[in-house]
Structures are given as structure tokens and as C-alpha cells.
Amino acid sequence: MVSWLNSFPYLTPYEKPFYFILIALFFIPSIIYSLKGKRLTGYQAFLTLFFLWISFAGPNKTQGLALIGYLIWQVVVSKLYFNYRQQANQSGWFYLSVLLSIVPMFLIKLLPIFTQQAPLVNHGQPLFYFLGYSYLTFKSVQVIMETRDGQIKELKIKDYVNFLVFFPTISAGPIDRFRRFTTNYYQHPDHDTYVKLLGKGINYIFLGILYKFIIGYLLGSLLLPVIQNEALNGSMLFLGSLGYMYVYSFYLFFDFAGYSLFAVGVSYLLGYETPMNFNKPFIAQNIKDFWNRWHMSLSFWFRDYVYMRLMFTLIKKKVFKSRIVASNIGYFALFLIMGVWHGLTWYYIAYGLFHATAICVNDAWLRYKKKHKGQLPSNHWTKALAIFITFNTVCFSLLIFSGFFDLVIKQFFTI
């Protein structure tokens, strides 16, 4: 069975065309057996087992111990803290259920940063990195939460590393539900409903191709080096950064946007509506709806459980005696724990500010619209206009992620 397995290549998910030629070679008997109402789970079962280990043996052997590793923890934590929910809820127990669901990815993320041992192992990789381990530590949190509120009244272990190993997803997303994936595992759409996610999955593919492998690569690998490199040069500096700023973000939106397009159409040739991440976040009309647009399950994940239980807690605990001062504290709290999520550098924490700041400001405009509603015009004009703003203020929170300005600093200010 091993050196069958091993006469395939080693693939990352979704980055070569022939991973697409083995979905579509292994999928057959599943979709046919789909196609009758019915999931064929051992089979299914067998596709996960395969398309983790051309993911993650190989070259990428220490990502697929480590990973085993931290499926057995995630397990151990999840289950007794779902035994104890059974029993009692102290509030000391689910916070230290937390921390031990995240340690995994703190030490993913600091140990390059305190130890000088890390760049020696794991091909380059931090010590127990393997790909999508923040993803995963989503999914961990999230069932520790849910559990904490009653919402799951069951957690069987082949249920949970199911929902966390699921490897349409696994390696960035989109974050499902635990409650909404179990769901579909257990009630396979029937006939009628199948066909119709078969010709959705198949069509989000290929769309996601064309995002993914023609305009991204269009935009990435060829367009964007051009204008970075007019830029850093010194005789375009204002003109390149604005190029830069607009073909980044149209960059990233057609790369991440067509890889969450294979994610969720293979999801939908299994048999799972697992959510889609977006929905034409360049026409939102102000930054919350940008938010409610872009990176959906992410954005979602930080407004559901860090969020809206951050301001049930100030409000509950009286922290603040003004809403509108737990909210703002609130956004700024959720914006650079997102920041700080993405990487401990000094333009993602920025990234986090500038949006925190952004929707504070936002929400300011929209108590102003309210007070004085019908006062203040409300056309296609003003919208296109709200269309415009929101746009170029997203367009250059990008180019603050993108690094743009560290290497500016490194190429004009660096002695």
C-alpha cells in the first residue's frame, strides 16, 4: 500500500494541475454513488487518507507527524473539556481549555522568535509547523466554545477529526462549522439536491482556475514584479506605489478568492455546502460591509467568538459606562488580534489598526447618517460614491499588508 501510495507525486493542495487530475480520476465513485442519495463513507473516508498523504508525507513527513500530533491534542483537550461541560461550567476550566487549544500555534509562531533552533528543522518550518495549523486551531476553538454554550450536545471523536482533517479545507479555509459540517455528514443531500452541488462544485473549479492560474498569475507573477521594480527605483515612486496598491489587491483577491472557489467546489462534489468565503467585496459600501464580504469565514470566526463575546463581557461587567466605547474597544481588540494572527511584524499589526480605525470611524458616520436622517442625500450618486471610498480605503489597508512600505523604508531610508 505505501510504496503504491508513494509512486504518486507530492502535492500541495491545489497548486499543480495534476492534483486536479487526481480529484477527478478518484472522485468517480463517489460522485457516482452520490448521485443515487447516498455517501459511500468508507470510500470517502480512503480520499481523505490519500490526498493527506501526498499533502503531507514525503518531503513533507515532519508537517504530517507534526499534524498527528496535534490532531491527538486537539482530541485529548476537546474531549475532557466536553466530559467536564457535562458535569459543570466553571469559567476557569473553558478559559484554560482555550489556552491549551491555541498553544499549539503560539509555539508555532514564537518559537523562530526565541529560539535559533527552529530554521534547522522541519524543511526550514518552525518546530511542529505543518500547513494550515491555524486554520485547524480555528476549528478547535470554535467546538471549546460551542461546547461551553450547549450548542454541541455530542462530540464523537471520529466526528470531531472528520471535521478537522477535511482536506478540501485544510489548508486555508474556508473555517466551516462543526454543527453545520456533522450535519451534512450525517444527512447526505439526496438525488435532486446533489446534482445541483455537482454542477455548482464543478463550476466554482473552473472559475476558480480562471481566477487562480490566469488572472492571478497575469496579475502576481507578471505584472505586479513590473511595478514594484518601477517603484523601488526612485523615478516613480508616488505613480508605482498607487499601481502597486491596485494590482496587490486585485492580486490577492483573485488568488485567495480562487483558491477558496477549489475548496468549496470540491466540497460540493462530496456532498458538503461548505460556506464560501466571497461575495464581490470591491462594490461593498462601507468597511463593516466590506467585512461582511471578504474572507467571510474568517471574518465571521473573529465577530462570532472573540467580538461579540468581548462586548457581552464589557457590557455584562459594566467595563464601560458608553456602548459606543466597548464597541470601539472592541473593534480595536478584535482588528490586532487579527493582525497579530497574521504574523508578529510591524506592518500586520498596522494593517489591524488601520481597519479598527476605519470601522470606528465608520460606525461614527453612520450614527451621524441616522441622526440626521433625511437631511443628507441617499442616490446612486452617493452610493457609487460610498463604493469609491470604501474601495480605496480597502485598496490601501493591502498595501500596508502587502510589506510595500517596509521595502520602501529598506530601499530609501536604510544606511
Given for the second form:
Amino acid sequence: MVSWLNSFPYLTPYEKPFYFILIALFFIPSIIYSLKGKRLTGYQAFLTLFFLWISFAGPNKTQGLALIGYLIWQVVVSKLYFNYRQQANQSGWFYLSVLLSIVPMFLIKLLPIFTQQAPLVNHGQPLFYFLGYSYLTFKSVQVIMETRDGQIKELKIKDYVNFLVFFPTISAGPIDRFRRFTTNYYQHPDHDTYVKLLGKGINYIFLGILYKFIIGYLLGSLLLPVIQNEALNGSMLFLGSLGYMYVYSFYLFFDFAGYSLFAVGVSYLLGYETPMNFNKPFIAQNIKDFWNRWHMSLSFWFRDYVYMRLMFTLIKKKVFKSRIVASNIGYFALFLIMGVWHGLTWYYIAYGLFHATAICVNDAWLRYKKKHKGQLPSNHWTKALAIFITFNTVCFSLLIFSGFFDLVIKQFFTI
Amino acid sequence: MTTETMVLNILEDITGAENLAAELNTDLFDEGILDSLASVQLLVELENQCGVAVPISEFDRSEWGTPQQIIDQVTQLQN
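Next block: the form predicted together with its partner chain, after the form predicted alone:
And the full complex, kicking off with our chain again.
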């Protein structure tokens, strides 16, 4: 027993082929039941505990404890706010609850800066850190906002925790919606729907393997280091950087889209229709279109819970005379928050500001087009040009995001 | 003024689109007529002119995507 425990396979989600073998084996009873159109609730709860144990116990025990602490904190905050909201609806308590809900994320991001070289408790990670903390924060904040809107009419602790710790998406999304997720939990898809989900789910998992483990690996682990070396140490700084930009962009897409396909595919096997995260982002015709196709669950989260809410307040209270000014300020706020969320590093913030600028220019162009309707050419060539410009703008933004310029600066401008 | 004309007037004012009465089942988001900003303006105007407060998390694009859907939602909320 002890030796078996010692050889227990601790893995982060989707890290190794063995994780998939475990999924294949342990999912069988659940799949058989789901084919009858029913959810094997108790067994799925066991699966959740089992797969969380694999990722958050053993060597990652401190993360597991941080996760438990996080859940207790969020349950208390959201329950208190929910109970309050049934009686009253003052803005102050709403903002306070949102703030309290974000506190753990702030601590995880800020503590390392203030404690600089102090011993990091969590295996080199900040105190309170656990894998996926920021994605769980998006879910927690969402529940408070929808509670305020009166959209969440019942908040059971069991449903809320279930939603947060749903293991297929715990490490990096996609960010689901509480009401959608809970509907799936209580209404298992019928036989015919589940058969389709099962087929799609398996298909997505294999496509994910192709994306992440084959194409992503070739681009990111084999090709990228070579190009980076060529750009920084060779004599081809410009061409090398250009190559790095394209290879990194495709690597990032295949790696993250591959992961997202796993998360969505595995959710389908359990009878949950987790939303997709990518929809052919590189054929977007403008920056707005790009954000409707790239890391969709995140950009829709920012759209619905940051941008639209901020705009609603700004427009309703007539803070700015011009709606265009208001809208542009909204974009800068949104992308600045998104940049900071990625990390408190200069190139993430620069990435955010770059996208804010790009989307404001994009909006100005769309307004110009609307004004001169019928006067501008619109055909296959202009469409192709639009895709080309968007693609290159996006790739350049991802080059900023990659931290490549940080390397360049360190390579050429330090002693 | 009926709810239908009121909603259509608001939509035309905000988006600059013309004669939406003839396109009640057009998907406004797919056609690029509505976007996030325009939907916020729509919600503000619905509150000001029709007296219906629609929370942003109620505004689901698949249920508020065509002029007809918007008219139906507003009618439902008014009752």
C-alpha cells in the first residue's frame, strides 16, 4: 500500500500521455451511464476528487491547501453577498464583494514583489498560489456580478464549488458561465445529444494531441530555440526576429488551442458543453473580429463583465460628451487590465496598450467606412488585404507578449 | 407609440441603419450593425425611453440578436 502510494502518478492536467490513459480508464462507468442519458453524480464527484488529487496532492500539496483555502474564502464572500442581495442592492457592498473576491489573486501576484528574495513557501511559488487561480477568480467574480444583476436566483454551495473545481477546465479554462454550467449539471444531455458530444469530445481530444503535442512541440521546443539563437546571437536580427514572430504566434496558438481542445473534449465526455476557446483566429478580418475568435471565453468575459459594464455607467451618467471618447477609454481600461492580469511585467502591459490602440484605430476605420458607404471598394482582394494586415498586427502583438524584446534589450543594451 | 416602433427607432438612431422594420429577422451582430458599444447604448436607451432595466448579464447575443427578438424581449419585460 505504501509503495503504491509512493508511485502514485502526480501530474498536472494533460501533462503526459498517462493522464489521458487515466481519463480513458476512469471515465468508462460515467460514459456508460451518460449513454443512458443520465448523470452518475456520485461517481463524477469521485472523479473530480481523484483528478484533483493527481494535480494538487503529493509534491503539489501546498497548492492543494491553497486551493481549499481559496474555495472557503470565495464561498463565504459569495454567500454573504448573495444573502445581502436578497434584501438590498447598494453599490458599495457590491464593489466590496468584488474586491474581496479578487483579493487572493492580488496577493498571489503582488506578494512576490514585496517579499522579493524572501523564501517562497510554495515550491518556489508565491504564498496562496495554486495552478489556475486566475481562471477561478474570473468565475468567482462572474458569480458576484450576476448575483447583483439578479440573474442568479439560487446559490447552493455545492453548485458553486462544483462549478469552480470542475477539473477538466481548472488549470487554464475555458471560463464557463455559472448558469450554463449548472443547467448542464441538473439536466444531463439525452442519449442522442450525448452520443454526438461523445463523438465530438473524442475528436477534440485527438485534434488537441495533434495541436499541442505534435505541432506545438515541433514549433515551440524544436524550431523556436534555434530561431531565437539565430536572431540574438547570429547576424540576422531583423529576419530572425520576424521568423521568431511568426513561429511564436503559431506555437502559441497550437499550444493553447490544443490545451483548450482537451478541456472542452473532456468536458463533453462528462456531459458538460464547455464553450470553445478558439475559432480560426488567424483569418480574422479586423482586430475586433480577432478577439471574437482568440481565447474567446476570456475576451467574452472581459466584454461582458468589464467593458460593457463600464460603458453602461459612463454612458448613463454621461461622464464623457462623446461616446467615441468613452468607448476608447473603455478599451484602454479593458486591455490594460488584461495586460496586468497576464503579469506585472512591462511587456504584458505593452501588449495590452498595443491592442487597445489597435482596436481604437480599428473602430475609427469602421466609422469612416460607414460614412463612406458604397464609395470604398469591397471585394476578395480587400478582404485578403484585411486578413493580411490583421494577421501581421496580431503576430506583432504576440511578439511583444512573448517577452522577446526583453531578451533583445538585455542582449544588446546591458553591460 | 407601440413598443415595436419605439425599439426600431432606438435601434435606427444608434446604429444609423435604415428601415429595420423590413429586416426583423436579420442578425444584427453577424451583419456588424450592433456591437458591444451599440448594445450598451441600446440598453441605456431602453431604460430611458421604455422604462425597462435590462441587466447586462441578461443580454445574451443569441436571445437579443435580431430586431424581432429585441422587440419580444422588451415586450415581455414590460409586462
